[in-house]
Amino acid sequence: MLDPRTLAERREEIVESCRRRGVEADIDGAIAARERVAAAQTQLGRLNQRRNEHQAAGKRKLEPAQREAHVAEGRRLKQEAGRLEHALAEAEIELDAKLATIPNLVHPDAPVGGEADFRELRRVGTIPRFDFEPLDHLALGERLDLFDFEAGAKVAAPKFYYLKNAAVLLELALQRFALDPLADEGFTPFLTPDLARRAIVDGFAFSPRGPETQIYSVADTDLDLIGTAEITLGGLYADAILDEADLPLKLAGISHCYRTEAGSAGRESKGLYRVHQFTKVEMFVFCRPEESEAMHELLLSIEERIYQALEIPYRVVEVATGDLGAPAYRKFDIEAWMPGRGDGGEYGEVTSTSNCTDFQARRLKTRFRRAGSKRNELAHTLNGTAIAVPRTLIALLGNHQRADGSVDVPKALRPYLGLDRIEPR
């Protein structure tokens, strides 16, 4: 969330920032809420002094009738502090609520618009030019009895399947193969709980609650499913003052992730495009806020070095400001090439990284002191996809595809699959 006491002086600065994501937020509310809040906090502070001087007076000696006024007076405080104390709670619930409706700031550089306006930054890698008929991954995933998606929706529902044979062995390649370059980076490693409390849940701002959700929560407990490693690798940091030192502190969390994709449909989310639960190796930053734009520059470097070696074309773009989440400042997607997907071949999202400056840590309360100094300051937090398998699949598939149904496997990926080729069974 921003920071609530200085709604008032960057009004027009948020206003202008939520006009770009097309998004509307009750702003003056929000500053008449910390105006509330702020007013009870000195109302309450004044009265808890004249209670300290209260009961400074009552170890005096006094006479009876003095005690029995001091004891009465001594009751009203208490019962007033009360009331101030529940009011206070009250403006501070208001305050979240509004808080809540106001997304990040954005990057000045961010593309103005909806999901079709971003800003393409280039192209990387040969689109594949084919002999033959290319085949999609589903075709493909037959051929070689990769998937099982009617399976998925018998057991589970539809969007759910099975992987199958060499698609395990290529899931778990996959996931290695990340691995190495964040350690080459200083990332430390981690597999990560798939559910997290639903405070650290709220606390990343995703999504709503309520029929839009995209996130499964676990009846009768306070636990939801994660959308993304980003949470469990973040919530690890929740209410902590990190040392300077230790910064940029960069972890690496594979996790499955899980979503209802609530209103996703057509053409574009067949197969393996769009499922409620896949794998990915996700990239998490804390850090100080000078840093955070360099960071962001790291991560997409990572995420391109990637699908260069997995001889993937790809072009990067600049997300647009109505196609932002609201915790992000600023975001940049690898769109991979992938030949059987719309008319030809299309472009498919495979990766994003977002800065979200300090708009994460300041609900999860996580700081940092810089070395010297008694001030705790908000690290800056930063995530980026390493590799989602599902949607690097369709990718892999589609590109090294063969006219007799095989696909050779990149050279990079070799020594973590022990295969060269993978054949139609």
Contents of the next structure:
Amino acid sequence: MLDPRTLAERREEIVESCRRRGVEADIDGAIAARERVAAAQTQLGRLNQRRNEHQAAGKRKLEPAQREAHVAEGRRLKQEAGRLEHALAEAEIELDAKLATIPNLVHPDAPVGGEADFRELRRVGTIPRFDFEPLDHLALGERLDLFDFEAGAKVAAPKFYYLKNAAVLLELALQRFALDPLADEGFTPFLTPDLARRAIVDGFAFSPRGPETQIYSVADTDLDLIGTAEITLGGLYADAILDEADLPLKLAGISHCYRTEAGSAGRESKGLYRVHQFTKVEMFVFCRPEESEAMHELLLSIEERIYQALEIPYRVVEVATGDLGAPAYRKFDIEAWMPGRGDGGEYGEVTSTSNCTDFQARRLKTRFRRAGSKRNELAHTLNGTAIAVPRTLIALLGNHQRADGSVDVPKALRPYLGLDRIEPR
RNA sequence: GGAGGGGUGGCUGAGCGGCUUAAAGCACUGGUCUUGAAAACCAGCGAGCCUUCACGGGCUCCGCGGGUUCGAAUCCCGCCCCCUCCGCCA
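Return one more block: the form predicted together with the RNA, after the form predicted on its own shown previously.
Below: every chain and molecule of the assembly, starting with the one above.
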């Protein structure tokens, strides 16, 4: 969330940011609610001060009549406090509700517009030309006996799947492969829980709960299945005051990711592209505000390095303001070339990295203190995909397929996979 | 899952209705002393918020949420977490 105290003075900036995002937000309502909260806090503080004085006065011995009057006055003050507390609580609920509608500010350079208005920054690698009709990942998977979607649907539900044979090895190898460049950059690896408390999940301001939610909840608990290890990595330092010397704090997390994909039926959803469960290696950074843009570049460069090593052609796009999630200030996606996609191949999103500035940290209460300062400051948070397994499989199989239906394994991956080529059975 | 015990400031730990402005120790940060360090001594040392141009003033927080009371760290209720033992189990 944004800082409620700066809403009024930054009003124009916030209005402009919402306009660029195409988001309706009740900014003036939030400002008004914030004023009511501050007023109620001031009133309650003054009353509590009087109560404290009154209570201190009651600590000595009193004549029965005096005691009786003292008790009566105490009771009156208590009732008054009850009223003020109630008013404060109502104003706070109102403020929270209004704040929840206001997304983060947007980066001044972010392209303005919707999904189609992304800015292509560069293309890297050469799109393969096949002297045969290339197959899509489903057909390749069939030839190589890699997936079982029918079993996934039968045993679990549609958009679940089984990985088989070399796909199993690929899943494991890709995870291990992604960890090395991260270790080189000083990331601490984690295998995180796949579930998290709702209070933590809410700190990340994902999609709304309710019919539009992307998040699975576990019945009769306050747990959700995580949609990304961003939640469990970021949650690690909820409510913490970090040591400035530890910043930037770089975390890498492997987890399963669960997404309901509500409302996305039929949309680019063939095969492994959009599924309810997948494995992802995620990067997460806590840093000082002044270094978050550089960290964003770092995360993007790591993602590029990984796709280059996998010899997968890709392009880098900057996501347009209207397509940013609420916490994101700026976002870059890598779209890998997927030969089997669309008509003769298309780019498809395989990674995404966002700079969330202090938007998540404010709710998570992740702060740090600068050397020599007495004030705690909110950290900035960033996240980025190192490897999302299924979509990487789509690009990997598609780009490295051969006429005989086998798939070459890129050199960099061979030590991790233990195979040079995946052959039909 | 069952039975006990427990959650107090960075850590240890006292307090168990008004003498708490949460003791004391450790750690940490300054200072004195010292060639330097250690020791000793002195002082400081949590978070969030309201208010103020500022200096400052004030409020809240003893796992979390309710309740009793004029007054709660202290009593009552619910929940969460940790420890020990038992059961179950990859």
